[in-house]
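Here we start with a single chain on its own, the form predicted alone, put down as structure tokens.
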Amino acid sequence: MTSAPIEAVVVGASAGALEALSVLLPALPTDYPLPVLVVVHLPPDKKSVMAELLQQKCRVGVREAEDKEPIRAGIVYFAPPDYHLLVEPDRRLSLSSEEPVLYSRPSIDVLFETAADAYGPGLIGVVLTGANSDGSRGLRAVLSAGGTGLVQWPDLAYASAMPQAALDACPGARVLSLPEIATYLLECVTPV
């Protein structure tokens, strides 16, 4: 675990997210201290009914982002469909219909990059579940940064290459399971 007090949490997923974050996000408790801000690959003409979903799950708040919003504690926010969702350094979130990266709007290394450029070691990436390599070039910038890369075990994903693709280009990144992750976004947030 990193000595910089955690002040943010960043996750991308694709094919399987859903499983995945059903998993990871009822976790939080109420009060859990640290935004997290999700993207998830979704069909960009259709409105997601991620966040209400998940809502119903969990006891944090969950919706998705709206442009310049200020960021905060104990919400989740997710990337509307077909907007990048980015950090400022002002660490406000901001949306950009800017072209596909690796055919993904939104995209995960986009988050990634914005978040740590903005939280610097801060800042805890997850990679999950997914079927390309969107997430690897973000999660490297996090750890670059001197944040904290966590990432699901492939053999354990819905579909693995989006994970593997991740330790691939980051083998500093810690591979767990998911319940490991949800424990892991606990005990960063638990005074010792």
Given for the second form:
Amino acid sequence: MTSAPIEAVVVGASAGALEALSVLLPALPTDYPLPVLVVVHLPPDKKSVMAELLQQKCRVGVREAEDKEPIRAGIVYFAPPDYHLLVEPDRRLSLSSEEPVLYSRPSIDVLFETAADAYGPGLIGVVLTGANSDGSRGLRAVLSAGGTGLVQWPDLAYASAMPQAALDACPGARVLSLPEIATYLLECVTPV
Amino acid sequence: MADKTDDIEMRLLLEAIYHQYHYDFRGYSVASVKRRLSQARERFGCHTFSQLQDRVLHDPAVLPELISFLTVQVSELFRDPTYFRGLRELVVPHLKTYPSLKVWVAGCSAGEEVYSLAILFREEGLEDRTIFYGTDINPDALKKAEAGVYELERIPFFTENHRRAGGKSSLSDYYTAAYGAAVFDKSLRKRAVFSDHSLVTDAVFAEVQLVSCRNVLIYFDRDLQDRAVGLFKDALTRKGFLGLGAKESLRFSRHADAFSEFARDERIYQKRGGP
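To complete the pair, please output the form predicted in complex with the partner chain; the form predicted alone was given just before.
Next comes the full complex, and the chain you just saw is listed first.
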């Protein structure tokens, strides 16, 4: 584990996201000391019920991100449909309707790259199930800023392409199962 | 600390653009400006923002392209149909009580929203008494807006949006298709004025009944958002309307008290009466 204190977690998921997040996020305790920022690929014109669904299963607060909102610990922020979610250097969230990246808006790469810039070594990037290659560039940015990369075992993922692409791009990332990722997220903040 | 150097260079680049050309991006949200400037840096084959600064300061031809990188130009006709449906069903009845109307589309990019409103106003019988102001800082986008020519492949999408926005006619009534492009009817822009205006540095230029400014404020930092909303407040007549993007609100704005939520889900605000 890196010596820098962990300040935030970013998570990217696509096909199979709800099932994967339903394992990961309910594992976090009410007073989880980190913010968790999540991009899930969704159809652009749908009102997302993802945050609402997960709120019912989670002890931490779960909601859609708002523009220029200060990032707070113990909250899971979802990118709203059809907007990119970015982290500002002053640790606020911002939204953008710039063009889709790899056909996706929100894009995992955009969140991860801007978060890597803001948090440097204090960031954990998590790439979960998905059927494309979004997140690979972003995870590389997280690692080159000194942060930690976690990737769901492609064989255990609902869709293996996205975690596999992330691993190919980032040999330095750790490959874990969903329960192991949950454990990691808990233990990385436990004082020794 | 390569990253910190990057940030210093980016700030200097934005200062340089401001001092040389009076385009002021210094109050824009850093994360997205940095992303777009990084793309520009790649496009111009520069390794650092300082190299890009050198190029832009000494070669005025570089500026227009850089402005296009820095200003986000993603829009559609009738983007977010429920917004236009809200305007049609809830705002238009109020607008019908005015003998003459002015509408300001702030940050109009290539004009999609101005054309959408012109079509909607025609369908609602308001067009003849309305002047539409479309403003942007990007000269290329304004030229496209003047021309009213869009790629044909975007049309099916525009058509579906128009239908979902409660369109009372066929979108094909408003354009002519030729050579892979759709040219929107000149008559739609005879009451439209496209002009250069910056929400960052310029002042109010007209008194209007409706301001539509969607997915623009998200690129500004808080102070700049306050400035822009202040301009809208000053431009709007008493009880005038302000439409924002689907995920924007006045909740954190310094001017929040000057507006009431008129149609919450559609992000339409109304300027309060009073002094």
